[in-house]
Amino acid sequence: MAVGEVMRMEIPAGGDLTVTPPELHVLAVDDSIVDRKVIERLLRISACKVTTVDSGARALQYLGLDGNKGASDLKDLKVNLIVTDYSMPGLTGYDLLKKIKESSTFREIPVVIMSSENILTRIEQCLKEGAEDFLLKPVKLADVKRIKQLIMRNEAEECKTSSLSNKRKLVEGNIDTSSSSSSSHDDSSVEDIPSSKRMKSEFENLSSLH
């Protein structure tokens, strides 16, 4: 059997040395049923985990931003994107965005806009309110496939910059344990100076009377 081979076998089956990115969780609201049950598959193709409402207010609730605390106590609730039409019935797309941003808790979540209207004063309007990109409807699974690529690069910057962060706090610690030790032990040794000069007279005076 070739050393290939050998090494092959050793590595379980399914095993433990295979990194799975984490699962995206992304909060679509569209007021279309349909243009609703397209972004989900669209998502799901992508192998995202959806989660589906029917308007923006539907979606503040679930955010727990309508001044309740919503399907969350947002401690556990985590959103990597959220996915917005633009033309809703009460809550516009827009307004939806503008809340997400004026909260402390959701403003850094992306937000992507659709449209099934390609009017450009809109799109940037929302891309100045913070909107992370504008989609024409209907939405193709290219599009989508971008987005999570974006959004994946994005949460492994900020998991890259928390672990350094950690990391330098760490050697911090370490720094000021290994001085504080350190000038323990000096210390120490200073205090036992004038021991050791005791007992070597006591030593010498014993020795003197024999």
The other form holds:
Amino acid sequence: MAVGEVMRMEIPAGGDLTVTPPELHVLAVDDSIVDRKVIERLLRISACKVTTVDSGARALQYLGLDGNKGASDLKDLKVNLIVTDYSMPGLTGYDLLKKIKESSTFREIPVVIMSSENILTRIEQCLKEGAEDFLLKPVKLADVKRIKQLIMRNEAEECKTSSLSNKRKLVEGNIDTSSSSSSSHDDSSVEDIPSSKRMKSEFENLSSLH
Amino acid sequence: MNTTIVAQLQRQFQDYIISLYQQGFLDNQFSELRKLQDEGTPDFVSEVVSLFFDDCAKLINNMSKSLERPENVDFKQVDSGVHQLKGSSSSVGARMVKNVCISFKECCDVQNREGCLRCLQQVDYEYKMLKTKLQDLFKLEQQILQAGGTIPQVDIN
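We have the form predicted on its own; now please give the form predicted in complex with the partner chain.
Next comes the full complex, and the chain you just saw is listed first.
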């Protein structure tokens, strides 16, 4: 199972394939204590588990990417999403994004950048580097809900993919499964969908962010 | 529960908060924060603004130090402070404070020490004014709750 993958398949013997919607664990990075408190609440109210850190360096430490192997024991839960401020002293949100995308372990984790400045080149730069989305501050509940839906949809698609391939395996093994999945599309066209996508189409929507 | 008293207090609360929006002390982001508060987290807004006011005091103090000596002003530090202040005021809906920060940044950009000092004074005044207003607002909230009532949802649009 890939890092960041959260959906667990429960396949009871002879039963339906069911998928329990999990809680996303979000790592929120912001040097402003006010913004940390707000983003934490926004995420909690959207049914996410939240860990907040006050710098890019601490974020890397938390993930165990700072070269200190011991630090990776600190995290109790896999991180499903990283939301980071852009302008931070030391490591910027962009630097953090790059480091995450360079890491073979963590590159699949979606990263969302937040910024108070609506600078087109900055937005382009982040999306190009693999950011899932770009939020204009001040962040609102609607923004967080949208991001969550996006991430959950990506995770669900990944899971459906593995669920369909599991279903195929089960059928081939002559095990009776009455699938509850309502998907009716052609199995032969199933392909791996990476969880971190380049949001080129979202770019057009950015103008409606403010 | 004395329903008349509750209704009166609720009316007072509603009028007061609407006046804060109308006079430009608060903007829409404050109402966004209020949406995040519920019975389980009744102090969320007051906690956030408390953090904001502490932040204001700290940042203003630091910037004041940087602006102190005319021959040796650290405009980079001041700019950083203004940026942070603008960000956090924007996040809580502190409209006046945020607007002063916009002028403040302009003074910083052209290294206008006098202008910066004026803005510093203004931003100090504005955050303290807002602090007093919100303290009164939260007091009204407490009175409503103590009288057994609920805090009204206020639509500012």
